[in-house]
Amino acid sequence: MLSPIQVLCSDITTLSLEPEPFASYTEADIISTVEFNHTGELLATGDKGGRVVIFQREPESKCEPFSQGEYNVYSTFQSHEPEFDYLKSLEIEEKINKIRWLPQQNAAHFLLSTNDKTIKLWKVSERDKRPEGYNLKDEEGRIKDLSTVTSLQVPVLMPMDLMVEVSPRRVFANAHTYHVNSISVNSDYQTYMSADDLRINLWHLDITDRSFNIVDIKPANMEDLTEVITAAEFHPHHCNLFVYSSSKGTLRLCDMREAALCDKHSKLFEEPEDPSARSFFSEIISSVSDVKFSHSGRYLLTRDYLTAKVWDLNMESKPLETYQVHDYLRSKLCSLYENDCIFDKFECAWNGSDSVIMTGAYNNFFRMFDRNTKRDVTLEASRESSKPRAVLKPRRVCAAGGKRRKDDISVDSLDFTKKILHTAWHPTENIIAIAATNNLYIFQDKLNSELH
C-alpha cells in the first residue's frame, strides 16, 4: 500500500478537458469554483460568465479497461446572468461564486449555484423515453380535430436519444446586502446556509420568500467594523454546528442550539502573532480565503495567503499543523501587494481519507501536503506537462539568492497571472480537479485500485 502522496508524485495522468491549445479565451470563461458530488461521479464547474458545466464520470468498458475515470461534458446551462440594482445603482456579476450538490435522493441530481446576490436550486435529469400515441393530438402535438378521432388507443413510451434536462427549481433572493462567498448544505439535507461579509443565513430548501439569520457582525457604525466573514461550512455529521473565518485570522464554531443568533461562538480558534514578526502586511496575509471541515469532522483545514494550517477542534489556542505553501513569496509581499495578487483567495481540499491536503498556488502550480510522513510536493497544471496519461514530475521554486538545481525555477521568474485558485478532491479516490484560467485539469493516480 503507497501513501497517497507517493502515488500523486509519481504516477498522476492526465485527463484532458480543454478546448484546442492556445484557444483564445474571454473573461467570462475563466473557471470561478470546482466541485465533485457526493459520489464523484459528477463534476461540476462555474465560470465568471454565469454557466455551469457539468461532467459525467465515464463507465469502464471492456475493450477500453483503462477509461474509468475519465469525466466527458455532461450537461451545460446558463445559471445566473448579469442584473442591475436600480435602488443602489449597482452591477451585479453573473460569475458563479459557489456551487454545492445535494445528496441524491432519487434518479435526478439537484445543486446549489450561487453569484453575488441570488442562490437557485436546479434539477438535473435525464430523458430517454417519449410518450406516442395520443388519442387527442397528432405526431405534432397539434389538437386534433375530435370528428376524425373514432377509436381510442393508450399512449405508449417509446426510446429516444438520452437527453439530459436541467431547470430551476427555487430561486433565492434578496436575502443579502453584500457579496456571497459561502453556501453550505447542513447533514440534515434540509437546510443550507449562504454568508456573504456580515452575515450568515439560514435557508430551508423548500421555502425561498424567507431566511432566518444566523450570524451578524455588523456594527452599529459601519466606521467601527474591524473584519468580516470569508468563508462558512456546516459540520459534516451535526446538524447544528458550523464554523466561520475572518479577515483577521479567526475561525469561530458556533452550535445553533446555543442561540437563536450565533453572534457568541463557542470556540475561537486563533494562533498568537509573533509580535517580531510583525509588519504592514501582517493581517492582510493573515486573512483566511477558505475553511473545510475534514471528512471525519474531528479537524479543520484553512487557508491564508502564505500558509495551509490544520486545526483539532478539540485545541484553540494553535493550530495542530501549519504547512508552507510558497515562503518564498514573503520577500515579494511589496510588490504582490501593488499587484493585487495579495488579495487572492486560494483554496484548499481534503483527500478521502483525511491524511492529504491540496491547495494552489502560482504559476499553475498547486500544492499537497502528506500529514503522516510530512512529505510534500509541488506539480504543475499546464498544457505543456499535461498530456493525455502523461505522469507528472514534481516542481521546485528556488527562492532569491538560494542554490538552484537543475530544473529548479526561480521567484523572479514565477507568472502571478496563472494562479491556481480552485481546487477539487474526489470524495473517495485519489482523483483531482484543477481550475487553471479557463482550463479544467483532472488528474488520476494509475493506482487508484490498489489504494482503495
Given for the second form:
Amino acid sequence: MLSPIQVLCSDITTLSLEPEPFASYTEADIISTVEFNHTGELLATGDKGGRVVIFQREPESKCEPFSQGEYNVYSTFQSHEPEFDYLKSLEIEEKINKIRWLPQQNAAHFLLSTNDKTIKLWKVSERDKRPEGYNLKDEEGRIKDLSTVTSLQVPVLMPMDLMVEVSPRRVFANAHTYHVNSISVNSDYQTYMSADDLRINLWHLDITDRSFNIVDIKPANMEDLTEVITAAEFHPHHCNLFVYSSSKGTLRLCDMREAALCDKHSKLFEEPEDPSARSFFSEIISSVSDVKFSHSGRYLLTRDYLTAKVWDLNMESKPLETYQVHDYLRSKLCSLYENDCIFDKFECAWNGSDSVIMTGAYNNFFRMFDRNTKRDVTLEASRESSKPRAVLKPRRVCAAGGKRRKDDISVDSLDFTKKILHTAWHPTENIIAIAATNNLYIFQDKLNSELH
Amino acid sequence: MIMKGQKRKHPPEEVEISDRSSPMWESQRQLVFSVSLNKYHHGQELPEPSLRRSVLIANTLRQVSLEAFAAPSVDIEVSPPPCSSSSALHKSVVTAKQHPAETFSNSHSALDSDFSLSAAISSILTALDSTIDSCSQAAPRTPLRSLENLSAPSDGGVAWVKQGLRGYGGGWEQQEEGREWESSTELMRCSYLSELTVEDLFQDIDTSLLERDMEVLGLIGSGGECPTGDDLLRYLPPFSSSPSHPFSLSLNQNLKCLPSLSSFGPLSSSLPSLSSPHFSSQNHVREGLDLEHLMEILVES
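Got the form predicted alone; any chance of the form predicted in complex with the partner chain too?
Okay, now the whole complex, with that chain kicking things off.
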C-alpha cells in the first residue's frame, strides 16, 4: 500500500498563509479527536473549544477527474460548553475527547461526542425542502388577514438551499466521577460504553437517566491506586466482548455474559517486561494510550509511548507484532519525562483491510507500517510539504551524531511541541486524516485508492 | 528541541544507566526522584489534573525509592546536615534502624523489611537533602539532558513547596490531599519554612465541622480515618519526638504521604456508585444533590 501519498486537501482551518514561527492559533482550535463515519463519507473533528466540525466528501464527478472527492465543511456546531463543578471547585473542560459515529439507519446521521464528564448524542440531518403555500400565514410568516383568503390550498414542498441541522437528542450526564477517555458503540447498535479512569459504564442509547457500571477498578483506599483505565472498545462483531487497556500496559478482554460486573477479565494480554531494557520509566512508557480492534475482530492494535503492537486475541502471552515508532527517543526518556512529553497519548489506526497500521509521532511526523511486507514509512504533515496534489516525501530521523543524509532530521532537531496524537483512516479507502495541532490534513493514496 | 541560532553540540552520553553500581545511576535516580516529586505537586495545580499522570508519577516515585534500597552502593550514613531539624530527622532514622518499630503498613511486617524500609526512608531523606543543597545547580543533570532549553524549575524545591502551601488554602475537598502531602513538605521545611508554623498551615481550614459531616455521609472509607483538626497534626512526622517513636512511618506510609489521589474527588457524584455499584438511578443522584447542597451551606458558613 505504501505508495506515495498525495495531499487531498489541507489546511481546512482558517489561518493566514504566513509561515508560523510562533503559535498563531488559539488553544481552543487544537483538534482533539478525528473520526470517519462508517461509510467514510463524513469526517468529524472535535477541538479543545468544544466544537465539532463535520466534513463531507464531495461525490466524484466525471467531468472533473481531478476532483477526487475532496472533503469540505458540512456542518459546525458547539457540542460542549465549559462547566464548573461548584462542589469541587473544578472546571470541567469542554474539550471533546472522543467522537464516535453511529451506523446510519435512516437519512439522518448520529454521532456521540464526549468531554470529560458528559456524553451527547447529536442528530445531523439535512433539510433541502420547505413547505410553501400555507393558508393562514404568508411567505414571510405573518398571519394573513382571513378576509383575503378565498380558497384553500395544500402546502407543497419546494426545494431550498441545503441546510444542515444539528440537534442534541440525548445528554448522558452525571455518571462519571473521573475523566471520560473513551466511548465505543456496541455492534448491537443499541448500547454503548463510556470509560473513565476507573470505571466503565454501559448505556442504552435511548435512556439517559441510568447507566450500568460494568467495570470498576477503584480501590477501597485511593492511596492504593496504581493503575487506571486508559482506553476501551467494544468488539466489532461480538456484542458481549469488549477490551480495556491500563496504564500498566495490560489489556483485558471482558465478556459481559460472565457477570454483571466485569472486574474479572476473560483474557489478560500482557507482555512480560524485558529485564535488560528496564529503566525508571519502564512503567510510564508501557502505559497503553490507545487500543483498537481490527476490522476483522481477530486482532488488537495498541499504542504505548515508543511502540505499536498487534495482538492476536487468541494469544495472551505476548503481542504478535511489535513496531518501533520512534525508538530513538529511548535514550531521551529522562528529558521527555521532565517536559511531560512522556505522558502524551498517541492514537493508532488500522486501514480497512487490516494490513497497514498508522500512528503519529513528534515533529508532525506520522508512521505507517505494512504488516505484510514489513515496510514502514515516516511522513510529515506540514504546510510546506502539503500543497494540494503534492506527493509526500518520506522522512527519516537519524540518531544524533550518526551519518546524516540530506533532508534527514536529527533527533535533537525534533520539535516536541508538534505532535500528531489523532489520526483516522477511511473505513474502505486509502484516505487518512491527520490532526496536527490545529490543522487537519487529509491524504490519499495516489496510485490505488482502493485497498488491496 | 534547540533554539534557532544555537550551535548544536554533540550530545553527551544519554543512555539510561541500568548498572546500579555506577555513580551515574545514583545521580539519575536522585534526579528522577526530585523531578517526580516536583511534578506530582505541580500536577495538582494544573488546569486539568490528570489522574493517569498522577498515578504514573506516583508509581515512578515508589519505584525510585525502592530501587534506592536495592542499590548496593546507597550510603545510609549521611553527612552532617545543614540545619538542626534535619539532624534530628537523621538521628531518628538511624534509631529506627536500630529499633525497627512497628509500621503502619499492614503488608510489611518482617523485621528485615522494616530495616530495609528505614534504609529506603533514609535514602529519600538523602535525596531530599541533596536536592536542597543542589537546587541551584544544574551540573548533576547535564549527562542526561539532551533537550537543553527545557524549562525545568531551576529553583528546585522552593517553588513547589510554597505553591503547595498556597494550594493548600484552597477548598476543603483538597484538605485530605493536603494532610497527606504536608508530611512530605515537612521534610523540606527545615530549609525554607522556618518562619512558618504548623498552625499557620492549617489556620484557614476548619476541618472539624467538615469531617463530622463527611462521617455522616459515610463518605470516609472503611479505614476509619476521620481525623479532626487536631488529629491532622498527628500525621506529620514529629521532628522533636523521642527516638522511641520516631519514624514509625513505613515506606508504604511515607509514600502514601507523597501522592494522594483522594483529591480526585469521589465526592460529588460518587454517592450513587458507593451505594449501588451496578445501578445509578436518578433518586440517588437527587439525594446526593440535596446532601451536596447541604454541605455547600456548611462550607460557606
